[in-house]
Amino acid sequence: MTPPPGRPGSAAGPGERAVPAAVRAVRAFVAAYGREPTLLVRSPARVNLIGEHTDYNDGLCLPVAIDRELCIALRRTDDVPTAGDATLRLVSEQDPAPAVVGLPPPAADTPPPARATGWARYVQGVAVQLAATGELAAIGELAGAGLVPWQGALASDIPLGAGLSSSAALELAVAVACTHLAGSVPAPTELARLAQRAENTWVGAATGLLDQLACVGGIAGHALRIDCRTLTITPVPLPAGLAVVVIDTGSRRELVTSAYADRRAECERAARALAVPALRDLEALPADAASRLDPVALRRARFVIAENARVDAVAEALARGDAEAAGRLLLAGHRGIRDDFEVSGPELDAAVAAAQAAPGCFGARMTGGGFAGCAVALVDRTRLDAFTAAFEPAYSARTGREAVLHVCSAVAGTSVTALR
């Protein structure tokens, strides 16, 4: 789940939004520490085209890493005797209080009251997992931890709380910074697993692996068909002329984590009742499903089974350049997640309806964990102006809100660049 508003992950103020996050991160580093950074880590947001809530059911999903990114400018501090004690220290343009993680980091079994709070939990959680797994035990300069102390500054263009995975982008950026400085190059899937463990066991959000895999494994110009059981990633080319438009509805929900955990438990209950390891193992509901499942579990299972099939159907449609077929499947996915999985919301439904009625739209659906945040639309790039002109007043008339439209490109995953 993404960090709540007021923490890292949202863009800077209006006067700064034309300045890329990478530039802002470097400026913030110099302002905070009085010297130049040596490395820049960039980590993208992701939008999921189809395959929602399937990842923790061992299923399929089809995300895209998009060109809204979080950046950390940094440099190691053990090369400067006066730099202070052994810590990871990260300042943010969104929060005056830095995230500071002492090295070695806390033990993995540290009780929640003794852990960092707010957005610093994500930073600390990644460090804890790196130390606990022994990923760097034989590398860095701190015995038993393998973590090299560093200072960093964070800037981000990812809207907070919108379901675009600002938390996963932060986790992967910190993980890549730590492993790079320690001289380690873990496989993308291992980095994703580590970041997921940080979110599950340290932050306490029962997320699947979709967000982390999409952020770290993105491929420019492609969506990613991810098999969440085998962790196989298959690139799916996006047709030329097709725009992926992320619609930030302006709605936010603070208390999503408990509802997310409820849906996960309901899916697990359905799998047990149907005697399968996970709902992924079913291509259709058995004939006696209604007698074996309570009504809620039945709806959840029906959605997950249909959603897995839609992932392959959308991937095939995109690969053959059939945007109309892909769009119809997105609309079917939205109906399913609204009616059977019950995690849509009024603003999300209004955004999908307004998008579908606008010129040039092939299809739309809510995206992310649900209840609020963003929808995604597939739009003919040559008709973007007409789409925007029709969508904005229609959505405002339905909701009294103003949406923000992000026309996105598919980009590469989390990476690190030397600045000098």
Given for the second form:
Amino acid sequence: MTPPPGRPGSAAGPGERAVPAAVRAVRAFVAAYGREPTLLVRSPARVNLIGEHTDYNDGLCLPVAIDRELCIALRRTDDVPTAGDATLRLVSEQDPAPAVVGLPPPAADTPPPARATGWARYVQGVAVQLAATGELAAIGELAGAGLVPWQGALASDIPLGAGLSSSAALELAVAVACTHLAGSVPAPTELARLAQRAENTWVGAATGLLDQLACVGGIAGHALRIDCRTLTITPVPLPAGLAVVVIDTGSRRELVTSAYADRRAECERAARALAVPALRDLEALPADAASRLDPVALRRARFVIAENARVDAVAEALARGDAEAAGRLLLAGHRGIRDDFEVSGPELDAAVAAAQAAPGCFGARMTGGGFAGCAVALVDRTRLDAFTAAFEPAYSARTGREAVLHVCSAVAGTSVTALR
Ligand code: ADP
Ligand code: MG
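Switch from the form predicted on its own to the form predicted in complex with ligand ADP and give that structure.
Below is the whole assembly, all chains and molecules, this chain first.
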């Protein structure tokens, strides 16, 4: 998607940040529909501290839901007979074209050419999955498969395509809006699974469950140790003096989706050759791994096995307040994902190097799917100014780019509140 002018591909700029996304969403609703919204859904971004590309290997990860959020102000439209068609209709400040989904939504096996395009795919994908689960009770004459028609306005401070999971925030916000209006309260893991199916089948991104679980399961002040096989979420308290700094390198890459699918296939190939259901089932590479795996699959497997172990080691280090140990593990994770998993990129490597060299930094790594987007650094909260002062010129000197730093707090997952 091409962002409108003046809105640099991403989060609102410094001036706009002064107006919270929740307020902008309400204002946009009034401007678009000429009446007041009744509900506000808030859905956080997430940053993964460690445990990258492990989710689809049934493994472990350690994300944090962060205080950069996507908000939808909304109102059901079957409350007044003249309000319009049976649709879900959503406008976004990021795109002049609204997302409109007719109700009932298309069948789950609708061929791709007959589906929505652009960001409407995420909205439609969620509606399709909700209708397909049959979980929602049929409500109202206009509703399709229990979906209540509504109109909404979306505002977001989550940069798009930066690896902070604006897509999961959008999916979960739409899912929570729909289920809330239908009077249904699915378990967070069910919502996450449904959103993941929407992204896998309707958007065509073969993502694991990390993004959706982190977004819906966020807990203030905590990282989330997620076991992607059992879907168990264990909160890990973040030490008070530790700042989680997200570094948006300003770089974006096309074709990440196909590279992601390649990595997924390579991991599955490695698991098959090693005769385990998933790489998660190995605590170490077998002694004869080099003869059973091609060199690429060997590198992928080596990374995933080490990365799973790092998740527990970082969780333990954070729980005992040992930021230095956690930071060392992040840097080891970066080296593994760069050299063995091969999904880093020049800007991500530059950001990690500049962060590591800056005062107060315990450790840094790329975060998200890879190639471009964001890095994450663990920084001594009392030295944030010195960190920023050293990081920014060092990163620019290496790349010719400006990075945007977000000092983040850990927040609660997707929520809905009545506006009046
Ligand atoms: P990430 O999840 O890392 O941000 P993705 O490529 O998975 O990157 O998802 C980004 C896509 O999600 C955007 O291209 C757009 O289609 C959709 N999206 C996210 N936030 C918004 C928004 N505020 N308005 C419209 N579409 C959005
Ligand atoms: Mg995404």
